[in-house]
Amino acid sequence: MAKDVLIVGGGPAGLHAARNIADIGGNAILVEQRDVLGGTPDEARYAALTPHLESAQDALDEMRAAVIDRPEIDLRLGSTVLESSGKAGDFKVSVAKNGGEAEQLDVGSVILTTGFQHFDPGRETQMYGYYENPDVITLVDAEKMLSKHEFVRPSNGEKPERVAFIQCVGSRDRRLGNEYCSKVCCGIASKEAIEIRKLLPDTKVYIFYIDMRMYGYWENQLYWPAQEEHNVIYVRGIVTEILKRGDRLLMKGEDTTMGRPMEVEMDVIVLSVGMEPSAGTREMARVFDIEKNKYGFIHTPGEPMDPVSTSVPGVYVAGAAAGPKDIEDSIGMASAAAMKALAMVRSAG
């Protein structure tokens, strides 16, 4: 029987799973489609991790260092999993270097850590004018600026006087079919609002929300400090339209606390976009013939007691490939998946 564990996806969950397997005496093959490790936090150039605000790039560097040049971990960068056959303990998996010939790998178990993609607010939610107005941006766009220790109006490079975040863009939306909460957006918006206020103390920052969903310790780590220490202004309201007015953006909607129409002008509007299954997650579900849930994420039928086993014995999932997760969720799932995958290999042998 094959002794290696195949890990598909080199983001935080995949890196941690590979490290765990190596640390407990197993062998892992880590396949990543990009030429660098780090997944979405690297590709999107995250500035700081939620909720503690430590450098995202420093955290990724530490995770990458834990897997590079380890004899127990075979890194396959710039590579794609094409096909799979076999069963638990004896999978035949076809992997190709991007643009090259395929190679068959014999592995005993598989962990899918193919992550998520950010919702595209210009795809269906036209009311925000994401593609029409350069000063309408997303959390990801803001993160890229903040990683450079700056925050400016994209249209003219000037410092904004008024910035607004709009929550639940692409999440909790029955019209789109994304009925779920993406879990981290409220916390990330609050984190970014704090960062903007630190960089630009004269800039007013608003967060327009349906409900603020701060779970666990995030309430005291982000929500209250944002208001009490950094003067971020939270407004319960629904934004229905964004229009250009002169060199500013006019937000129209309803203040649901006061029960009255609302019109306010902003310099920059940040759309808090949610999570959707990545193309890689959808493709790996096809390759390994794994059941997906109604939203396209990988189904984990053993929940809540087993959050990492999939519908196919010997194939496990960790991180946001299974649905909206934060970094802590992803790391915890990666450890559980690593243990189960290695146990499967050893029991099959």
The other form holds:
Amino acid sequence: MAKDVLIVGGGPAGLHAARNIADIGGNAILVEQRDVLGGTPDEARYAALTPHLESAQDALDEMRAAVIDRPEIDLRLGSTVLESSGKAGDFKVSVAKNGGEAEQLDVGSVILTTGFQHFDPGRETQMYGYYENPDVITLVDAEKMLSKHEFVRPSNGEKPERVAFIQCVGSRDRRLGNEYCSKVCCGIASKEAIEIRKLLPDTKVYIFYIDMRMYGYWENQLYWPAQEEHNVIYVRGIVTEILKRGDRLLMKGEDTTMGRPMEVEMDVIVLSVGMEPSAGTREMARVFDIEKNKYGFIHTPGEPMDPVSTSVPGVYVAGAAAGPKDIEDSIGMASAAAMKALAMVRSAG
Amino acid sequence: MTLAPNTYTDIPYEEKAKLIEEVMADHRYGEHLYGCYECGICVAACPSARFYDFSPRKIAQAAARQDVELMYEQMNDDVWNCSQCFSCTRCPRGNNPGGIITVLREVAVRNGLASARDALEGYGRVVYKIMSTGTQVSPDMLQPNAFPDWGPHVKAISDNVETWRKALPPETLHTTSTAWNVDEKTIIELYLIWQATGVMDMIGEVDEGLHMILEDVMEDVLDEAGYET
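Moving on from the form predicted on its own, please list the structure of the form predicted in complex with its partner chain.
Whole complex next, starting from this chain.
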């Protein structure tokens, strides 16, 4: 019987699952479609991690170092999983180097760590003019600038006087089909707001929200310090429309605190985009013939007691492939999935 | 910077900003304001909010935004609807909206804002009463026109105030022009405290006539008591 655990996706969850399997004496094959490890945090150039603001690249380097040059881990970079057959304990999967010939691998169990993609704010509606106004950006665009320790108006390279974040873009929206909360955007927006205030102390930074969701310790790791130490201004009320006025952006919304409509000019507007299933997650659901939930993420029928088993025995999921997760969730799920996947291989053997 | 419409267009922004800077520079300000998450517990606890268009939550929120236009607007209006009972200090974030109002009011008074003069107009006679008798309200002040908010029974009480008064303990001396007897030394000390702490200056800002009368009256009292004036 097959002894290896196949892990699909080399982001934080995949890296952690591979390391865990090796640490407890198993063997893993880690397939990653990009030529580098690190997943979305690497690809999108995350600057600092929530909530402690330590360097994302340093954290990823540590995770990558733990899987590179280990005899128990067979790294397949620039590769994708094409097809799969068989059943728990005895899967046959074909894996190809991008553009190359497919190779057949025998694996006993599978962990999918194919993650999410950021909501595209211009996908169905141009409400916020993301593709029309260079100064309307996303959390991801902001993160890229912050990773270079700068924050400017993309249209002219100048320092912004006023920056606004708009929460829940692409989340909690029945019209878009994304009814769920993406869970991390409140924390990330607050984190980026703190970083902008540190870089540009004269810049006013606003966060417009429906309700801030900074559960657990994020409350006083991010939310309270953002308000109390960094003077980030939180205003309850969501923006309905962004227009161009002169070389600035005119934002229309409701100031629900004061109970009146609000029209205010901003220099940069950051859309707090949520999570959607990545193309890889959708494709792996097809390859392994597993059930998706109504939003296209991988269904985990055993929740809440088993957040990592899928509808197919022997196939597990960890991280944001199973829905909005923060890195802590992803790491915890990766360990749980590693344990189950290795137990499956051993019981089958 | 503001999110609010400008409701006092005749006042230049710089003038408003200067007042708000004075508010934020107050040494108490930092401990009165942390952050607000709009839970509304302060409004729920606030007696004034039940009777007036007044919200301590809006006060905390405007302050957290450092919104000059909004804070100026509140300084001229909302803050005078607060009864300074500090029920709002049950805030889970540790905010003290009533304390922010104390500071806003003091800055309004120190700078002689018209709203402060209007709001405090009725208190001139209370201040005069304190300085002349040592008690702030006496039974004969209880007139329906002065206290319409005391309800319909105020007329019946004021018509028979001397009779009602006799039913009270003898410490009141059964008078209607004073609440109880206050030693002249106490009045003198109160006046000196008001002088030293700037209360007299504040009275001067909002009611010049009253200030003059008080100084005249107290000059004689101090003279007679042997103080150098």
